[in-house]
Amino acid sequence: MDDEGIEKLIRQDLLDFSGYAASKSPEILKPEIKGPVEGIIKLDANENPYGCSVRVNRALADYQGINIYPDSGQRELRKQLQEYTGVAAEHIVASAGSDQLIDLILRLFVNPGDEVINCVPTFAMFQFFTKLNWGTLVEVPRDEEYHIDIAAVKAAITNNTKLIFLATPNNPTGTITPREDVLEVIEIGLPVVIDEAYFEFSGETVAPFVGNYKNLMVLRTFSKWAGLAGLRIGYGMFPQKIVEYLIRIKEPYCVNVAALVAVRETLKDKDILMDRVKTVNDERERLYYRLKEIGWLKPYPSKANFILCSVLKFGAKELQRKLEERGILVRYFDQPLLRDSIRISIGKPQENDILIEILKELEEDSNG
């Protein structure tokens, strides 16, 4: 069978599916950058520049149970997450990153053609999995400062609406949605997913309300604050009825044993890790004011571990290329409401200083 014959058998709606533009690995950039790959400053994926707890590395080196499947019921893990979150274990389901839970939630609620409300611009995986699961995306634009428009959300609801996604702090804008606004969306009565991937940096949460609403789902991750992005471990807090269904439909061993060990050791070291979160937050505020010194950048206030900037001079793609040539990776956006924007993850102070120095050099070169 030739390629054309195979394509006739593929789902037709996926033939033009663009996928997700993931961050770049430093290794693949070696031919393109000026300088050694070891010197690359990676500020494009909101990773933790300080890494994971040292306890994690030690425990993984000593772990002897890699040949045994993990507990599909996640009993010990859910107890540990109960202690960390204050939400009862029976409301918690863990997964291979919170992305997997987004996929499972859509599979659970959305039939082909059902509508999913998405407050854009926001986390691209909401769109990715909605389309992958035959949902119809209904995009409700945020305002100029990237706050949600609750009246517009309500106006977008139809008889076909099945789900509402809302990230706070929002990625890639860093915007917080106030608790009273989140609760107003929840009280609409439709299933609502609140993505709190950056909760540890903002301290803002609606997790305590999970037991009060039958439609509230809250997602979190260990990728950002705990430095476990490479192990893919996330979790969600749900009404018990939704937990029952998610446990049924999830992949049995979706959280691998390395991730289980990492969570256990991370939670033993959470005070140290939260000190690092404070360090990142302090550095975020310092970097924000340094970026404001660059006349052709407009940084937006953020409550996450990154800063979004509008690029007023080069264009975001060109700026991203110029920085990449000098060994600094940032994320650029060129889509409605994010035209000519870059997102800069918060690095260590010395890394951020190098970024600012290069940005000022680019400004001087363009003026010269």
Ligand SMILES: Cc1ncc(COP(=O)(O)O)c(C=O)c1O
Given for the second form:
Amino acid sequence: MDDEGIEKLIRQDLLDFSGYAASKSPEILKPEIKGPVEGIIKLDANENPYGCSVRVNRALADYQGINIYPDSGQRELRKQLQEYTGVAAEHIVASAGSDQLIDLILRLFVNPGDEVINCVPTFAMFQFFTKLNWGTLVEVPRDEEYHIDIAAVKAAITNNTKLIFLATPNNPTGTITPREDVLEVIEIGLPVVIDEAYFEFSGETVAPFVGNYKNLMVLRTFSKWAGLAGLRIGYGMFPQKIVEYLIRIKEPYCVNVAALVAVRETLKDKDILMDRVKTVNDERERLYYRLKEIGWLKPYPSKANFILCSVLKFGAKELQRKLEERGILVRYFDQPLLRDSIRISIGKPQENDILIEILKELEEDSNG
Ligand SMILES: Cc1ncc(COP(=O)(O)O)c(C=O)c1O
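Starting from the form predicted alone, produce the coordinates for the form predicted together with the ligand.
Below, the chain from earlier opens the complete complex, with every other chain and molecule after it.
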């Protein structure tokens, strides 16, 4: 069989599926960057610039159980998460990153053609997994400052609506949705996913309401505040009925043993990690004001570990390239509702200083 023959057998709706524009690993950039790869300042994927707790590295170096499958019921892990979140273990399911739960939730609820409401611009994986799971995406645009429009969300609901996604703080805009607004969306009564990947930075959550509503699902991750992005560990808090089904449909060993060790050790070092979160938050505020001083950037207020900026000179793609050449990675967007924008993850203070210096140099170069 030739390539064409194979393509005829592939799901036809996937032939033009564009995939996810993932962040670049520093090692693949070697040829494009002037300086050493080790010097790259990676501000493109909202990772933790301080890394994980040292306890995680030590415990993994000594760990002897890699040849044994993890507990598919996640019992120890769920107990630890109960202690961390204050939500009972029976309401919790963990996964290989919260991305995997987004997929599982869609698989659980969506039949081909069912509608999924998405408050755009937002995290691209909601759209990615909706399409992959035969859902029909219904996009409800946010306003000019990227706040959600609840009246428009309600107006978008039809008999085919199955799910509503809402990230708060939202990625890539950093916008928070106030608790009363989140509750109003939950009160609509349809299954609602509140994605709180950046909860530790914002301090705002609806997790305490999980037991009160049969339709509320709250997602969290260890990728951001705990620096475990590379180990892929996230979790969600759900009504018990939904937990029953998620446990049934998940891949049995979706959370690997290294991630289990990492969570256990991370939670012992919670205070140190939360001090780092506070440093990132302080840096975010400092960077926001430094960015504001640059006339051709419009930064948006953020409650997460990144800042979105509209780019009024160069164009976002060109700016991203100029920064990449100089060893600084940021994310750019140029799509409807997110024209000429870059998202800058908060780095260490000295990294943020270098970024500002380079942005100022770029300005001088273009003036002179
Ligand atoms: C809003 C949001 N949800 C979920 C995720 C995915 O996190 P994880 O690494 O746990 O899959 C991200 C990562 O960037 C995110 O921004």
